[in-house]
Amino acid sequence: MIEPRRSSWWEADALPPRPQPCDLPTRADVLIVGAGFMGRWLAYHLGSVARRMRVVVVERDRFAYGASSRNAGFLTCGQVSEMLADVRSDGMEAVVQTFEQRLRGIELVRDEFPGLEIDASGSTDWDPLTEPKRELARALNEVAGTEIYSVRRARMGERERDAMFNAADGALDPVAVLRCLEARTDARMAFGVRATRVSAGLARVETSDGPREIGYDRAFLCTNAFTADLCPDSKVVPGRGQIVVTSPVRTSTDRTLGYLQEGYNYFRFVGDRLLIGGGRHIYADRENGTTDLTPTPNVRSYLTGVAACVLGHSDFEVEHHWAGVMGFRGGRHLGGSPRRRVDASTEVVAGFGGMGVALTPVVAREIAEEFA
């Protein structure tokens, strides 16, 4: 029933596997599949808004499976160069929603969990400055009521020139939130269970002791990449992406979360490490559509390159590689607020395009809410 996978750099003192559960409910208020960001917010939300509910996630791994685990770790409202890209795709409307839910993201995560170590450097956006991107910046500024965005001086190797900064920004170990939202929620959570079936009113999953059925008054499936599994007309399309881990560095280059080429490749420093992301846009044709989260010679040799340049040189090794799959509405980058209904008890709430770590707190509180 445990899947099995490479773990992310986070997941490296994670729990073994827990026992599969004998004492699983027949029966649910609410039911979520998944224990993920959104499957573990969710049920944190509903126990501040309706403690008597009872509210049980079944995750299918021993701590969560797809991206929430196996990401970069980035807490961020977005930068101009992948905004831009989906003002053209989506229209300014929706990316300045989408961009003002981040920023609420970014606050809950703030306020819920004060004691959780986030490194608040800010993010760059090295892709070349141009005059659409001041403008946007300045828009963005405006909808936020502060100066989120600046031109500033950067340095990346023994390069140094003008880019956009992003103040808003930080970054975080996402096992770290996982394990918060689990210790402060009294939802049961039962791992090692796998769902089969989710619809009108009745789950069956499979445990190690054989099927099950949960009988449910709502059900919100949370398994982003995976909704396809159970949800086979879902129009959320799956994209791996991959991360490399280098060893112990020196460098130069500013240590701000960094973004390049539209956000495709992404780099932030863990410790004196360098963690860089990407290469989805290279390989597209065999990085999309894919739930395979076994890491690939072509993209690790990739990021290693990403990696020299933005250290501005190639005098390390790479410790760790691993990979992660995201979730995209329709195959589009624009998360938003993804909820589908699928019949009068039963909702997808998945296809956050990569930024789920901050959409989510957000949704699964306006979800919650629904409920109070």
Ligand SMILES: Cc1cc2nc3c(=O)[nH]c(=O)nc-3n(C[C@H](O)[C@H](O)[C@H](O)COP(=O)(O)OP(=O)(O)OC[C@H]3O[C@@H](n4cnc5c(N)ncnc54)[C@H](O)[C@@H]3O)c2cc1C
Given for the second form:
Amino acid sequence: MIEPRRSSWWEADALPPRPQPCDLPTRADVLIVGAGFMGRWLAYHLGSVARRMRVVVVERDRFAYGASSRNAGFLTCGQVSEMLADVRSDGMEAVVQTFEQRLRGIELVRDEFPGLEIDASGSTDWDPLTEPKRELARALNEVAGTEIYSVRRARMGERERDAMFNAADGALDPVAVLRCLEARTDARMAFGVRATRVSAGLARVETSDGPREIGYDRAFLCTNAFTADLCPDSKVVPGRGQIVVTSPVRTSTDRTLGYLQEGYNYFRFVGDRLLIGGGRHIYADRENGTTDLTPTPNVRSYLTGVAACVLGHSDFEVEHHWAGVMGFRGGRHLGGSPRRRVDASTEVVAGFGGMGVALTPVVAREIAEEFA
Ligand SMILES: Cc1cc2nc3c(=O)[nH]c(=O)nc-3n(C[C@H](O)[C@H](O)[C@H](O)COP(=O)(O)OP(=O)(O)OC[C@H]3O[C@@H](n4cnc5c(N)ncnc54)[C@H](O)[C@@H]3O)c2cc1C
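Right, the form predicted on its own is done, so what does the form predicted together with this ligand look like?
Time for the whole complex; same chain goes first.
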């Protein structure tokens, strides 16, 4: 039996109807597989640098079904607790490089879509403040040339304390971004079309009318967690993330974006509800390595407990719960490139982990500029 498609909060009223059989071109200058953030940003930027190119995007879902329409919508350059852990594992240079890229990504999203609603409330890192975190914050402010990080009094439930605040972060509706990108590209977007083999200038795809072939000059596999289906040695490893949204709540907790436990848990408010995600570190054995988009009761109950701590009470219901899948580059968490050559005309661009909202527009623009 085929698993039913499960909608996220952002998709609830917004999904397009089931795709109709489509006339697919038999040739593309650029073929993009996957219509998540990466595929759509790439189609969008290619449209502005190389207008006459025939760009075709194939997406197996009716919209996008991996991470981009199912995430938390944090447009973020990072919080110090996670970044300090990253300094220890990947080194300061990789952390600064990613921080700068994410800052560029925030700017790019704002510049390209000035009408897009972004909640510029900033973010609060709720983990204990330590001297190494303060030092890292000072160093990152110096890199940015402005005071992004500062220590502020912050309130969670009835408790108040000092916490590290990030003034650059904002929150958006990821589906609104995906829609803006689709509306502003001339690329041929074909939904309900699954690529089964993409190599050496020829793609085989499955459509509701049966199999088709598309010849291409260049192809980009923007298939994230599912990349191994097309390219087994891509080294992109899947990992599931789950999110719940509560019933309307009352609380004194600050309405900034919030990070807990080195960013493994995170929350924001959507209207008068709390959206909270995480738990991957607690249920690592089940959440890592899977592309199954079925949410699980253990993570739901864990997130319900974390939500009660954030709100300072348990007077709420969980009304929405869904899962998305990320792609992680095997090996180092940061640094290096998400691009990997498969052959002379085919490339993987995947593995943004939990940072794709800000990183994908930057990487897409870099690739598009090579076509200018
Ligand atoms: C729960 C959760 C919360 C997150 N929160 C945040 C956040 O707040 N901020 C942030 O920056 N990042 C966040 N992320 C990460 C972010 O969502 C991803 O980094 C980003 O969406 C990756 O975009 P993508 O286009 O590479 O992948 P995806 O969005 O996964 O797109 C891949 C697409 O490829 C399609 N596809 C796969 N195989 C095929 C095939 N064979 N043929 C055709 N189509 C195919 C899939 O259907 C899918 O639509 C979160 C992720 C999750 C799961």
